[in-house]
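Single chain ahead, by itself, as structure tokens, in the form predicted alone.
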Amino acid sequence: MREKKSFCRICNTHCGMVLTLGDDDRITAIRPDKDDPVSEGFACFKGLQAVESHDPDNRVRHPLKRMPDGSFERIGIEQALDEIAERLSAVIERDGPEAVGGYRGTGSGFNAVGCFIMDTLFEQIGTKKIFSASTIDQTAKNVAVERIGYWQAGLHHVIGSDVTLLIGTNPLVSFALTFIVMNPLKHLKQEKARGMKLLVVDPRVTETAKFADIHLQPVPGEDATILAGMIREILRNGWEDRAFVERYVDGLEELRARVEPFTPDYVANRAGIDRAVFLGMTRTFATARSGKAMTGTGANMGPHSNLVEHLLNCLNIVCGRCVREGEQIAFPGALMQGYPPLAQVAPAMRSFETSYKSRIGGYSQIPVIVPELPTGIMADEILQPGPGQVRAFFVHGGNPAVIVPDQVKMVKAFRSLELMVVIDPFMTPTAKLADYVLPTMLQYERADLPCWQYEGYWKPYTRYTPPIARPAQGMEVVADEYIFWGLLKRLGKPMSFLGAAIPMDSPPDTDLFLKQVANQAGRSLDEIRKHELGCFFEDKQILALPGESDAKFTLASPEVMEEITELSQELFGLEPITRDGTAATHRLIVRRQRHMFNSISRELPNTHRRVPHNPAYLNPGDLVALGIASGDRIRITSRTASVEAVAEADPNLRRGCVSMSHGFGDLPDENRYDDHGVAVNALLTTDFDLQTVNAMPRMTAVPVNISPAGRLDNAWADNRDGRVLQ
């Protein structure tokens, strides 16, 4: 038995962890690691299961072929690609590049060659159709973005703030980047000791909410009405940074009277929330001198969710809470490539006017680091016939057919392809539908870097890790890039990534890969790989430079005041209608699961026995209202779909609400809920209720019935045909 460190790659937090390896290089135990400089020791439960995880009893094993039966067979995996290539070949002869499309996962998206390979082969087969978990997550950030600009030296650190205001997030299970993203629980309680001042909007009492100083619980979806209400109480109050609105802002007159409509009255009776704590929170946030609003899956998931975000930004700017020449920036990174932080207004861009739009909808791809088409249109990419259908798609390290909304339609357009590759470690529900499912090396058998598109460490820090596992003797399991390297030999094409060419003479080594994500940032991997703990850059600019321009935001853009006003006059208080003709009871919200990243260790023997399916949260007053005790089955009705689950009171929830976790369930058709739970997914739609410009479907804020369920057959209906799945 001997140990070694390297650190956790489940999420941005990239917690240090100590490995116990036996004689085979087997992982045997794992640890926090109390001598990390950025994690202090500190690991969740997901990243705590990698013993389990790397079991090779918990993977596949070996790549594997659907036969004509609908059986898996295994086979080589150069006979495996020689395959792909060829099918993939001759769908693009007949119907050209635009027929091939593909979905980048979690899984993929902190590895640190991994996180963007599948662009390598999309690029030289020359197709735009990538579609990701970035685009059906919080891509209002982005809309807002790109339509009111942004300040390039960032906005304040929660850390040394006077106050920080989190709406519908729950950092302290998410590790929400924008938040303290290591060992965040010690985190905040030293900021709070030093005296921050924590505002958490959100319907359930959440794990980061029982240690806010003003707390408030509003009915789901009314995020846009609070953040309007706020904004025209602070600019009728005189609270807004005069001079930095004055200096750096366009449109200030026109957001204060679109905003008028907003009184603490109309708010308060329209989000259910108490005035006088409203005008607290609002005040408290204003007059601070320093800290930030920022927002989570919770808003970006709802109802008006780019609207949120813009309103979230406005509120922001309006306050100044700007860092400013001379001030530290809140993540300097070490090596993510961007503006330098200049302390200036990098204009609206709006490029969605401008780029590659879908068939569908005419949607434009959205700037997610790299440009992305909306996952929300990623199923009807697929069904409509016509010239640009898609007929091949790669899953890459995803699990779509239970993450993204209207699981029957995402499952149907899986099922239509001629053509479906799964690259994932484990057999997911997507994979199942796989014509060819490979498996790649799980996080400690590989070398890596920490997730460099989205460094979330408040000092320019990174480290190395190499390979410190090895797979179970007899496994059949390559890299990530090994997969792409190899069908674009196939194919007779080159391999460049991140502006480099790779050499297709040799299979590449992952180091070679590393290398150049190191040197994009001017570091040199070697010096990296020196420190075992990692390093930090001193000579890396982490203080705000002065600004260049004269640029200002746009917080007036005509659509978003449309928006602002058709918010304003919208019906609220009635209960929408459910497919059933039912209506509606509840709102479905969303619900973070700290056993779980998404659906990523769902299955793994210890979690398992501990969360083996998603429960229906309910307020206890709710349960008596409707006649149902804790552990009852209910049925949830929603515009499009029915689903059974097992309630659970849960007395930190608004009542009004039902609340549970996506990532859970199987196919539609293979479903048992005992055993899996139930895709929540299920209970979406994405034939309406779009966002504009993202196709972002509403995830959370649903109305839905809530009735009891006599049993829970393992069925679920789909209303939109009568179909009950069994």
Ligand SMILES: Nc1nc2c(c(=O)[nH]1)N[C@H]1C(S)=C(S)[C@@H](COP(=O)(O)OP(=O)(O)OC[C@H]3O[C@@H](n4cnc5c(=O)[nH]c(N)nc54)[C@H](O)[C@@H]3O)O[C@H]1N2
Given for the second form:
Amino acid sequence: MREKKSFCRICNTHCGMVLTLGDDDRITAIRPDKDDPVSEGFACFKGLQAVESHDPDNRVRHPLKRMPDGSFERIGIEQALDEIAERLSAVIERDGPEAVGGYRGTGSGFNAVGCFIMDTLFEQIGTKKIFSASTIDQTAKNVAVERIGYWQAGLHHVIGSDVTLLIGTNPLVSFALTFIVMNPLKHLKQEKARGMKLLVVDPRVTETAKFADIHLQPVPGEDATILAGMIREILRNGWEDRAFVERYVDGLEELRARVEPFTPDYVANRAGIDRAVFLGMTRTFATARSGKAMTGTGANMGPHSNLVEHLLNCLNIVCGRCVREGEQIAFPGALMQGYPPLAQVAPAMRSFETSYKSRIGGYSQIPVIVPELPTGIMADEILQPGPGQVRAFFVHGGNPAVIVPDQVKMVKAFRSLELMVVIDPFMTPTAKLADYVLPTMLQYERADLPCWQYEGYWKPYTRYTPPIARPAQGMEVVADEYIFWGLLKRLGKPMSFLGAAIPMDSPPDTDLFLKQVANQAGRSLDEIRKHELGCFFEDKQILALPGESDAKFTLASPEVMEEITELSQELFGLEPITRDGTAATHRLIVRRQRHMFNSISRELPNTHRRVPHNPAYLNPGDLVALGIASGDRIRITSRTASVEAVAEADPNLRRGCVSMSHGFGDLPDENRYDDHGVAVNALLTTDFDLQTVNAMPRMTAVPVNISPAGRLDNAWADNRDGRVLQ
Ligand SMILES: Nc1nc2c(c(=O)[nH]1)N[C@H]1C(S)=C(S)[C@@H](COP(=O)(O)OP(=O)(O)OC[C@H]3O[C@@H](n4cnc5c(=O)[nH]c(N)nc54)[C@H](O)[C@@H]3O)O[C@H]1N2
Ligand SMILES: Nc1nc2c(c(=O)[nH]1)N[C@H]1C(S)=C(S)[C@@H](COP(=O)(O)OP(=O)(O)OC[C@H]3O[C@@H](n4cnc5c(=O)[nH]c(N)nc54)[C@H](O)[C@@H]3O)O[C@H]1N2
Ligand code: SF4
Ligand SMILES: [Mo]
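Can you swap the form predicted alone for the form predicted together with the ligand?
Below is the whole assembly, all chains and molecules, this chain first.
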């Protein structure tokens, strides 16, 4: 029995861990590392399941190939790569490179080499069709920045601020990056004790909202209304940072005029909130000296999500919540490449106007670190016939068969492919659809660095981990990069990783790639490796430098101004869900839950015992009104589909909402609610209600009708034939 130190790679928090290893180098125990200088002994339930997750009984132990009868058989990795390369070449030869597409999920993202490894293959093939979990997440943030510009030195950090406003995010459960990524509860308590005011906008009294000084519990989907009202109020009272605005902002007068209809009465009435509390929250935010507003999935997945994010940026900018010359920047990063932290505006680029456009709806790539296409159009890229139709598809560390909206359409698309390769350690619903399942090593079996594409530490810090554990005897699992290297080699193409050529004569070591991750940031992997518990760099510029340009923020791009006016003219309230006039009774809203990371871990025994399915949470008052008890089955019907679920009382939820976690559920025709829960995405659609620019579907504040379940099966029903509105 030996102990070794490493860090968790399920989320950005990267908690330090101590692993106990048996004689065969397999993990027998895991505990948080009290000596870790960053996580200080913190870890969550998800991260502590490593014994089970690395257990071969819970994993795909070797590559699998689908047989004509639909069953899977073992295949060697080299044979699998030979066959995949051959079938891929045939598709490219016949239909061109655009017939190849791919999706990468969080399982590739928390892997310093894996995160952009798909690009190495796709660049050589000549296709731009990379979709990702990021482009079905908060791309509203990218769209807003592309339209407004951003402050190069960044916005204020939560730590040390007078006020923090959280809209549609629950960081005490999600550890969302924008907040305090390390042990957020401890730091939140410290900041509150120091005097920071916490303001929360969320239809639920979340774990985070319980600490709020002011909590607005609005009708879901009204964040743009609330933000427009806040900006109006701030400008009327002269609470804006005048000197900052005069120097750095274009379009304030236009914005002022557009938000004029959003009076406190209108906002309170429309968002279902108390006028005085709304005004109090606005005053508290605007009259504080420092602190920013930030959003999460609840604000970036609803109606007008790009507008929400635009107005959020406007709020922070108008209040001048940007780090000034000589002040400490929030996320200095150690390996992240970024602009120097100049106290100046990097102007709007509107890159979506010039980047590669999909044949579907003219949607273009979104620059989420690297350009990726919106996942909201992924199924249509596969299903719509014509030149450029995707016929061969890679899924790398993702579970799109359950986590992409319009589940039925998505699964139909996957089933229609000529070649589908899934690179995943587990037999997920997505893997079940594959022609080849290629299992990879899990986190503690590979060398790694913390996520370098989004570094959430407030000091320039990074850390190397060597492989700690070894896959069990008899398993054939490879490093993610080996699969891409092996395919490139077979296609006779070179491999280039972050600008460096990778030798093709013998399989490259993971450290070779990690070296390149360090090099591109001007660091040495050898230096990083010297520090078992990580490396704090003193050399990095952490104070904002004087600005050099006169560039300004663009607050009033015409299409956004028009959308504000459209918003002000909307009829609001519950929308009908069917053509025959059936009214929506509720709004379905997003919710992350503590024990799983999206769908990750859901089939591990300990996790499954705790969360076998995803309840539909409803306010107890709503349960009474519906004649339903906690534990009863209900039917949830959206405009496009209907599913059954078990209702559970949640007194913290606003009435009129039904709150459910995604990540659950199996393939629609194989689903049993009691075993797996149900995919919320079966209820959502990508046929209509997509946002402009990023094709974000409506994933929260979705009108649904709730009724007691008529049947006790778990069937979903497709409502699309004639009964839906569109
Ligand atoms: N309705 C609804 N849908 C949503 C959301 C929502 O709020 N509501 N949220 C959206 C968001 S924000 C996101 S980010 C996406 C997430 O979408 P995905 O990233 O597609 O979903 P995950 O469940 O995180 O899938 C991660 C996969 O990685 C695999 N994996 C785990 N470890 C490793 C590893 O070491 N190597 C490899 N190769 N694979 C590994 C897991 O087995 C799992 O299959 O879902 C989106 N979908
Ligand atoms: N434990 C755990 N941690 C995770 C994940 C997980 O699945 N489990 N997923 C990871 C991923 S991929 C991501 S992107 C991050 C996301 O992190 P967050 O954005 O913090 O996600 P949530 O915790 O779901 O918080 C969303 C909140 O929005 C609220 N909400 C829903 N609809 C609306 C609305 O219309 N308006 C407003 N104002 N609020 C609304 C919900 O009640 C909920 O409290 O979390 C990451 N961390
Ligand atoms: S999943 Fe949990 S243990 Fe792992 S890094 Fe995130 S917060 Fe830490
Ligand atoms: Mo996400």
